[in-house]
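Next up is one chain by itself, shown in structure tokens, the form predicted alone.
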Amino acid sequence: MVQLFKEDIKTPEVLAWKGVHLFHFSGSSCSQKTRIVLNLKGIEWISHPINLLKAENYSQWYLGINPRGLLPALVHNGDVHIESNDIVSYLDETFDIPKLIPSNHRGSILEQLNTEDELHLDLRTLTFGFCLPTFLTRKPPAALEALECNEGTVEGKIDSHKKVQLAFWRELAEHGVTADQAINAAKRFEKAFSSVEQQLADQAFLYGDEISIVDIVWFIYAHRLRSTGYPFKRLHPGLTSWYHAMLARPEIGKEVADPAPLRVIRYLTQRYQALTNSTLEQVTGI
């Protein structure tokens, strides 16, 4: 679990907040599953809206918070804690009901946290390459020049996980996605929700009749992946009703509701695929 060290922390003002703060952006999909367990477990918190398009993420006063530049960041009481798997785990352990990580069941759902971690990469793959336009995807090379240059630490050592998030933005900046990185993409998460739909056969939910963490989880890729032209009705048939059955709870919702702005952009984005057989099916094949 990330949780930073008082002497990583390069924006001390907020090591004497008090109470829940949550750093997010309204359409990044680790924000919204985070916004999603603090309302279902009925935390009161305090929000830091960072906006992404405008690369504010990537500003000094924000790398003081988080040297990774990701959101979300949550700060409770001057401890600050990034990754949204460690953050709503946390949350989980720190805040008693309802428990979205049954005690019977920690490992296993520990383990599913780990598997929807490694398709984090391929969701923004499909997402850039299928759900937005170019100009709104790259990165400034400014912001990815204060990135490289910021020598924060996490947990007192100098952070490699940046490395992965520059090759990341560089490659998609040089190449855009490539059609072998949306196959693969797909494949993978063709694989994963074939498992979950496996997992759901009997039950309402992924460990019987109660939400867990991890509907909340796949409940976010699901409905991004939708959003990308990801034929989920045509492969995984079986998760119609608790997709919607999700979608449906009010704590669930509205943070996932794209502001109409959005709506548009990918309308467009679409059509304009639908027009030049490139869309999401038609690329992969899937």
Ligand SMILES: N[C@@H](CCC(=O)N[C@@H](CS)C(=O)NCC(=O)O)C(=O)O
Given for the second form:
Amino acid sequence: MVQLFKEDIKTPEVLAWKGVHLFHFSGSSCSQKTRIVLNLKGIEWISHPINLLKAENYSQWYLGINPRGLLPALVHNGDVHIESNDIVSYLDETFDIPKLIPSNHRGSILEQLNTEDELHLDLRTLTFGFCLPTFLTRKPPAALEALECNEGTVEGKIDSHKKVQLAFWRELAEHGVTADQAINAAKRFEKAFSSVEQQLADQAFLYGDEISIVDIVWFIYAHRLRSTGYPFKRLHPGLTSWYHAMLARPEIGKEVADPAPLRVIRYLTQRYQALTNSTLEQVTGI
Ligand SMILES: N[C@@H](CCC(=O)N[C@@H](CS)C(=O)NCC(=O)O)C(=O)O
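Give me the form predicted together with the named molecule now, not the form predicted alone.
Up next: the whole complex, starting with the chain shown before.
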């Protein structure tokens, strides 16, 4: 669980903040997951939007809160938590009801959260490859330099995660999303969702009759994948009613609703891909 040390925090005013504060962005999948957990648990929280499209996450101010430059970040009574799965686990432990990580399934739930986290860059790959035009997916070089030069620490140590992020953005700028990356990502999702489908074969939610954090994290990925043109319904028909039941819950649906301009941009991007035979299905052969 990543909870930053006081000396990691270079934006010291947050140390005095009382209550629950969330740094987030509307369209960020990890932020959506966290907001859904806050909603379902009925936790009051103070919103601090950070615009990823304007690279606000690489400002010195925000890097002083999360040295990885990633969203979300949670501040609770002056303690800073990063990594969305650690944040939701922390919220579940701290705010008891309703329990989203039932103690009798804790081990296997944490394993599934790791699997989900490992697929995060694949989700970015398919999102950037098939939902958004190139100009919206590139980071300004100055923003990446700000991240690279930042000497922030995580739990007292120079952080290795930053290198992974920098490599991802620089490779994207140089080569775009390659067919191989898209194919591998799509195959990994097919495998992951086949196993989710099996787990849901004879129950309403992944761990029985009650929603758990694992339903939320896979729902978020399912929702995003559908918008990339990944043939969710064809590949995973057994997930259709679970998906729609999740989407229909107001605490969930409102957090994943795309703003109208984004829907238009996606529509135009995908029309162009259809005309040039470069849709997700055509590129990945899935
Ligand atoms: N493992 C991290 C991943 C966080 C992450 O990659 N967040 C994305 C938004 S979903 C982000 O902040 N991207 C930075 C950017 O777009 O510059 C977590 O679960 O919190």
